[in-house]
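A single chain comes next, written as structure tokens; it is the form predicted alone.
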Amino acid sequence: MSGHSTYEPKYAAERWLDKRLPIVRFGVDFMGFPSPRNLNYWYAFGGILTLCLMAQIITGIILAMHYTPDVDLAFDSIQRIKRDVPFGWLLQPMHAVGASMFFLAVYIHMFRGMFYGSYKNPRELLWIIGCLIYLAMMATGFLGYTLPWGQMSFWGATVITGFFGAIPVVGESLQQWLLGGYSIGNPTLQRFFSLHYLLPFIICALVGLHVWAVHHVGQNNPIGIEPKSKSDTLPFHPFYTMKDAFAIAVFLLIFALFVFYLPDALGHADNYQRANPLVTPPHIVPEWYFLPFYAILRAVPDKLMGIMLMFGAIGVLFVLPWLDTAKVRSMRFRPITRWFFIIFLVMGFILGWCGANSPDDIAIPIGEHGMSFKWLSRIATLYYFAYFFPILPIMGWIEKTKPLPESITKAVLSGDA
């Protein structure tokens, strides 16, 4: 915890705890953490993210307490939850939902700290921890994608589990590890029960860190001016918890309108037959929040190279501190850049579309023939890489960008500067 702890015990009872436990003390200082008075509403999904893991945890024990991983039973067992366990109907589609919410929230908090400049000097650290966050939820999403058991279960699993196979030298073995022997059957299903299980406990951890790091160096703002004085601060409490519990009101309200209304909107309809290896769907696609990185691995022809540029969009991310040369952190002052960023984005959108449609049909019509998904996906990806290394690092050395107004470079009062 950065800074002075300004917590008093009153009692000989706060006292005995305080010098052999001081967790009152680490609640107060959270609390009081000095935080930029200029966080807007981009700010509150920090909060939002955590409402969502303790969610998916929750549910996801509960769960598991009526779950059986078992390639006979996984898929019924699923229904009767849906069906007899009391609060079934609600936990069931709060957790499947909750990974949508989850992830929605994510990409959000990952492109305003994009956009602010949230990984530069001194908060690296901090960005490589949220980016391990971010493959670790990957990582359980997806295997809680097979957890149903369902056709698309089964078939996503055998399409991801199978490019691992491509990899050189350690491919097969490392396939057959996963797998638990050379086909899917109840191994996989187990072993991909137990690390969806334990990967949310993982995460925590990595949470930890990564509010330990905020409070250490700081957070950011929209500016990306660094406070001057304690007269650029608020304490956390109550100014931002207030903001952030009406940020949270207004997300748990479209959480609720897709678990009680639109419960298997987000989910595929092959997912809700029973798994058969017999017949294969004419469409294998994963979770929507996957299908930018699914069109990028079907963006090129070959297996191998398809892997390595999937991974590499995950990879990127975690050297991103070091690509962006510019000296300036917020994109508020970086008008060139900034349209890159929305580029970017509208890229990001268009893979995902490409992911969702088969790579032959047609995108655009245009031409004699139009343009394929495929090819579509081709120049999404090629933006997506061209982003973080000629455009970032080169926009870095030559933007001028717009001059910092004196009012911001000062603290908010002056007398206190």
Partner chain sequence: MLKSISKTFAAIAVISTSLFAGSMVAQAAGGGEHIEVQDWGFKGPFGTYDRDAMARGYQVYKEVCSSCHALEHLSFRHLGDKGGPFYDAEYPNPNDNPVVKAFAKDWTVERIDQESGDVIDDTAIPADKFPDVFPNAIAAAASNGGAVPPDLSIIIQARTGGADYLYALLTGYESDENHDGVYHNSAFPGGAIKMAPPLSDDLVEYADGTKATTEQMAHDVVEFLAWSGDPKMEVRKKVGFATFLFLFIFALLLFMTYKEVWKDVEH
Given for the second form:
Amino acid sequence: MSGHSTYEPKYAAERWLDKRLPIVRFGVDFMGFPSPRNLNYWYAFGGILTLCLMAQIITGIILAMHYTPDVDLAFDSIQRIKRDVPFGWLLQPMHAVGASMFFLAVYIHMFRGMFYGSYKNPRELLWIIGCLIYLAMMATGFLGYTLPWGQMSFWGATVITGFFGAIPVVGESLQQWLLGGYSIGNPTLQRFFSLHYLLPFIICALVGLHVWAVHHVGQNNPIGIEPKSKSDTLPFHPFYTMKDAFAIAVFLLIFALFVFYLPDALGHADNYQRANPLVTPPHIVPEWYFLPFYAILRAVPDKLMGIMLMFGAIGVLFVLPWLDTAKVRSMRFRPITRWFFIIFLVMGFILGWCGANSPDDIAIPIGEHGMSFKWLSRIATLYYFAYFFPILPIMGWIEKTKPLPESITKAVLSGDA
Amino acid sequence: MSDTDKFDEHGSENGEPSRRDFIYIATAATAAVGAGAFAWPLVTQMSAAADTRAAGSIEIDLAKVSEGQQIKVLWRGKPVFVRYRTQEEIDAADAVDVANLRDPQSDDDRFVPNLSGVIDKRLLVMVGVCTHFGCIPVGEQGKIDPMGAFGGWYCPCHGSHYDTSGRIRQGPAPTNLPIPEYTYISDTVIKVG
Amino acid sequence: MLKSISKTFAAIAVISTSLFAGSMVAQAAGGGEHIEVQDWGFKGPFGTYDRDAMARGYQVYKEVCSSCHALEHLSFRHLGDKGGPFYDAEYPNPNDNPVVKAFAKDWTVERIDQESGDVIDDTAIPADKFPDVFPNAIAAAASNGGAVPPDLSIIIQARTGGADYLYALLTGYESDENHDGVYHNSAFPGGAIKMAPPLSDDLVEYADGTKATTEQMAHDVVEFLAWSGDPKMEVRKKVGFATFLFLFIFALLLFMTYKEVWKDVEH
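The structure above corresponds to the form predicted alone; please give the structure of the form predicted in complex with its partner chain next.
Then the entire complex follows, led off by the chain already shown.
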């Protein structure tokens, strides 16, 4: 996919195969892919995410063998998996916790890309494919959360599918088409199950494109300058396979901590109650990985506006490569914008915090009353969008960046990489 | 490139196992152990779950069957035949030369003694699944079903004939109709499975 | 340079995690009702259930709670599972466990008569699930002043605060007084509950001689319900410990491999 091949078949059989299907050549070139020699641990999350996707697909296929997508049976079938299916007590939490771990890894992966400017020319499409993967992950996560058919499943699905009802003119019929009825019911559960099984394979295809793109343009690196000579790169295997493998093992330790000791910590007690269309839980919240967007949704008093803003918060990521006008990629050489980015990160967490709380509760006590979560989320939302526009384009024009090193090798040897 | 070459040689530059070799082998071995341990749950999850296994035994009241009759009871998703055999059927089963059978088994061997240690040859309990490809043989006394050439059961799928003891006599089936694991828990009630 | 950036990231990660954790705790404690944290033996990475307390708790459930509350995800055989309250190493198959069989016999389940096809009442066997108390939610509400008694098999998981909440609820009645069937309970969200105080001293008689105070019974039944909600907790923690040990060694070996591979590369 990049450069010319280094593979030389030794045996007749290898040559025979190579002439007909160069799969070994592909593998050898793939593993020998020249990678910048200064990649740090933040670059291990691509490998970690591949592992997450595989783990989710394997445990998901297994759960589908035991799960029943029927409103009367779904909730019980999850309990049966945990109690009676051999190792179900392990596989079910692996899948549920795995979703959270997947999002944790993808957020770090995205922030890493934003910090080191990995979306910039010529990696715009690589970034956009990544955004599509993220979008597909969100859809998969949402559909999957509906399947246990607990209270949060049901009401989460009700709220989210309600978005479509807000679309002018066609909204109501669109929503009915989506649900297969007037409200969330058995047809909805069955189609959500089908789509939840389908989407991961679409993610796989997108990941294929993502990896293809990264192999075509080459990996970015913490100092954001392109490798110029052979000494600037190392073959992916064994250097980064081993570094990634170590990072994966550490990541698995965190994963295992949740699966074995805190399997319910990332979930919500209400989802241990069977879905009840007559009673809404007093405090509905989405899974933690949707909380920032939930906060943006609630920051606006208008239904349609809130939804547009929420989707806009994801949509703006797609145009990020063109909003950031700076010539320099890495924030390491952008002394002021770096701080805007760090504030952006903090605002993301604040939005998550707001999303987890009731809008009218007090977030920051000031004097007699203080600032409610609603107002805090408004400020954070404002900054979220302001970061993309106008902060990034303006900073790109006015900021005086630090001088870039001559080459990756020089930076490495001088200890600056 | 030189770095890769070193790796490919596994570090044994002087021909002796080095620290490098040891680390690589230990890591690879640990990875293999981990993969094996992780594969185990992924494979065993498909075996019968606790609720399925718990439902795997049933009780049958033999007093419900009268002479010449047969009942079918569902057990583990398959029919169990309980046949109250007539004296002629018992005699016919006994008269067979066991040595000439495809799956040699005497009629007596196809029963479980009751609580008093006696074999009641009138009550034949079998799994009613043809040993060829799993169809259910027909052959109930007093019905128009063909009972096969040996007065017992006949499998309509591929033409296996079973005698009055449920033993294979003619056709493609390799073995006799199986006898399930069962025990008497009272004079007339058996527990299957 | 690298160090300072890494430190910044680390600092952000720490701050955000604590912010997030803080908000989770705040959420858990929300509602303002008074829930005292108890010292449960099943908490912590090595915590296990107290078998005697669970067995007593089953008695409390059977004699007190079961008149209104179902255990819909539990079968009788579960009581004799490894880690269950009546596990007996002599009977690895809980369906053969005589104690479990005897308990199952105490209950009546509905079956289809194999001859007439009628629905008949029959004594339960270990493979049976605990029977429903009410035929449906409407009937349950109608017989209980409009409030549906919740299923108890996963009640600990289904309530914020878990075991502590349930213990606080069971011991949170100050008196038997009620207004139109509504009682005051200091743990229940809003303070007004339709369940009459279920426990009172010496309501049951424990076979092992333990004095049946309200607190003791509440403790025992919570222990039983904690098990019923998460029956695989003990094996999960054991496997978890082994997994941790393995991953720790594996990570260490991978780190050494990584260092070996990179030994001659300056980076």
